[in-house]
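A single chain, nothing else alongside it, follows as structure tokens in the form predicted alone.
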Amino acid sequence: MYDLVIVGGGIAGLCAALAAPEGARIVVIDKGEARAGSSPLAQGGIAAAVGPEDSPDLHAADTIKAGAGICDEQTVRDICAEGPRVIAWLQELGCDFDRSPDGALDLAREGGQTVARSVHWRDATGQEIVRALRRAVQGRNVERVSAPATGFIAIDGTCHGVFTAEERYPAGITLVATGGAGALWGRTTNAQGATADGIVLAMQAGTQVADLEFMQFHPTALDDGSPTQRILLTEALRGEGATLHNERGERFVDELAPRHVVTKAILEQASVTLDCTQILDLERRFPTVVAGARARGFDPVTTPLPVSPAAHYFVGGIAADASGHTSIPGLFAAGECAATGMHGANRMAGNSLLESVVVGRRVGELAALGTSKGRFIHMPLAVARWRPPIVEADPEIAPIMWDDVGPIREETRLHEAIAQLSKLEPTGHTELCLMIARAAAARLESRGVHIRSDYPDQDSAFATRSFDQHHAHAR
């Protein structure tokens, strides 16, 4: 019997393992190899109000503004207030964040931030945080299993652990921390394993999901023609003076506007480049960007880079509160797979890492207390049973999602996506994508990252989060 079973080996899961009480028995179940997920790919930084011009209240106000009217404001203020403590904790664990010449933390300004707020390590902040967390967790009683989770142990309406194809792992607390869904769109900045497997598992168990229509498309991925993973060109480049130009060489948007604003503006141009050549010490300060671009035949030190949007962050997911509780007792969610309401209709830069650390730690701390009930709708689970392994996402999903449920949406294309997805084998992934397309079709407005060409304005009738409840696989 474990105190805590964690599905997913990224930042949220590692923070939960480290926050659990000394002596707690913990197992991490991860379908991929260590460091194969999206956490190490995070570039720009972790948002926290640690600068002299900043405050948790200003951080919260920026977050709420970026969220376009549907953030859970209590969750926002709660998590933003934790920012300075999170940075201090990560430094205690050995995170070597960049510093300015006077010794203070060097802060980058990214989209949606009124002041510089992103604490970073060069342009590989996620990699540095993961390194420190992995080193710290080595001294804990944490077992690691390399296998996909296939279902939850469900007894009397409560989650009591996880199944894999070969074994079961009973636990007092089960945390889903499996990351996002970007790979379902094909053209993504995420790792190729980001296919929403944890969200699918939770959905099949009957867990409430939320905000499925909101996928954030990062405006500046390297446009190298790849149909799958693309290199992220961090927003911090624009914070340091990189500029966007259309095919006529003209600037056409405020480069530090919220991401959905920049994405829409880029898609209205015939072609766009990001000019980083004026950034001093580009190679030293952004080694990840420079090395990645050069590996694909581009040199940002001397030449503007072709850019276009790519699926980047899934705002939707498993409905959870700021402590990770879901609609099923004993089952928790943290990180990108969770929809806490922190991000509303659009995530502000740097907030995903902050949220992952805060919620992950809170779930770990609960391992000493046992499970508790969340604030969402509760419903009975099926009797404990083995489930067949989740099959890999059908490769036909990605072109449908990109073409018809992409950055700019409209009714005909969304209904075409629903029709095409309905013809595919009925797996958990196709079911989730159908729910995403239906949620997008039902939101008859443009709000945050959900942009409808046929409904270009916000509508106060839709100024609320969307919650859905999946039943089909739970009966």
Ligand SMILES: Cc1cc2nc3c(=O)[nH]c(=O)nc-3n(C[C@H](O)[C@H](O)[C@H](O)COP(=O)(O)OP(=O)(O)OC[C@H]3O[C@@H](n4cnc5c(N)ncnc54)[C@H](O)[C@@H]3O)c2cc1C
Contents of the next structure:
Amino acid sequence: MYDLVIVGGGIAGLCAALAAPEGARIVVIDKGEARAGSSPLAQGGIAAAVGPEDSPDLHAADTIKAGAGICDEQTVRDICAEGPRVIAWLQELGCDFDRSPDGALDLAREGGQTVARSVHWRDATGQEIVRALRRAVQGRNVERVSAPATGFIAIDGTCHGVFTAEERYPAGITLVATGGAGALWGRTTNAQGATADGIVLAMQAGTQVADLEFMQFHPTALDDGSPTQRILLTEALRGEGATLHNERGERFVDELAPRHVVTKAILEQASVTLDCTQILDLERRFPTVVAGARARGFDPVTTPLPVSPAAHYFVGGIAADASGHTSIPGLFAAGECAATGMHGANRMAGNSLLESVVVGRRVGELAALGTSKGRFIHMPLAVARWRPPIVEADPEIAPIMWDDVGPIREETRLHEAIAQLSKLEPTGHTELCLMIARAAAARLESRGVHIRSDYPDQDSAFATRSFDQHHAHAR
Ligand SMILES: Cc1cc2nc3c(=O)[nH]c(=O)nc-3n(C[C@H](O)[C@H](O)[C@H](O)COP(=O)(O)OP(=O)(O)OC[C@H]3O[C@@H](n4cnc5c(N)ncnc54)[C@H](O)[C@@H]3O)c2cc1C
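The form predicted together with the ligand, contrasted with the form predicted alone above:
Next comes the full complex, this chain leading.
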């Protein structure tokens, strides 16, 4: 029996392992380095109010504004208040964030931030944080298992651990920290393993899910024609002065407007380039971007780069509070797979790393207590039935999701997606995509990252988050 079983060894999962009390029995189950999640890919930085002109209140106000009216404001304030402590903790663990010549932390300004707020290490912040966390975890008594989790041990509405194909891992606390869903859309900045497995498993166990219609498309992925993973050209490039140009060479949008605004503006042009050539010291400051672009045949030092949007961050997920509690006792969620309400209808830059650290650590701290007696989201609990184990996402899903549930949505296309998805084998991934398409079809407005060409305005009748449960749907 474990005190804490963690599914997913990204930043949220590793933070939980480190925050658990000494002596707790912990296992981290991850489906593997080669298919690893988004944490090592994070570029721009982790948002925290550590600058002289910043404050947690200002950070919260920016986050709530970007969230377009449906953030859980208490959660936002709670998590933003933790920002400075999170940075101090990461530094204690050995994270070597960049500093300006006066010795203060060097802060990048990204979309939606009133003041520069993203603490970073060059353009590879996630890699640096993961390096420090992995090293710290090595010094702890944490078991590592390399395998996909295939189900939860759920009895009478309570979670008691995790299955893999080979083994059972019974536990007092089960944390889902399996990251995002970008690969379900094909054209994405995420790794190909980002197929929302943990959300699917939790959903199959009857957990409440939320905000499924909100997928954030990053405006500036390198448009090299790839139908799958694309290189992210971080927003921090635009913060340093990179400019967007249409096919006539004209600038057409405020480069630091929130992501959904820039995404929509780009999609209204015939073709778009990002000109980074005027950034001084581009190779030193953005080595990941420069190396990645050169590997795909583009040189950002000399030539503007072709860009277009790609699926980037899944705002929706397992409904959870700011301490990771879900609607099922014993089951917790943290990081990108969780929907805490922090991001509302649109995630602001740098906030996902912050949320992953804060919520991950809080779940870890509960470990010695066994199944938490804390507050649960009130929702009738489904008695979890046995379901077929999770299988790989059907490759036919991605083109449907990109074409019909992409950055700009419309009723006919959404219903086409529902019809097409309904014809596929009813796996957990297909069921989740159906729920995403239905949620998008039901929100008859444009809000945050959910943009409807047939309902272009925000409508106060829809100024609430959406919650759902799998058994509510019959095919
Ligand atoms: C290119 C890119 C750049 C980004 N830049 C930033 C940034 O600058 N700032 C910011 O705040 N956010 C950024 N983000 C978002 C941020 O990186 C992620 O939201 C965050 O790292 C998620 O962390 P996580 O621990 O929840 O999940 P992940 O880091 O994705 O880890 C999930 C882990 O779960 C494992 N897993 C998945 N399914 C299973 C299964 N069935 N069984 C076992 N293991 C499983 C995966 O292998 C993976 O290791 C970026 C994302 C991308 C893709």
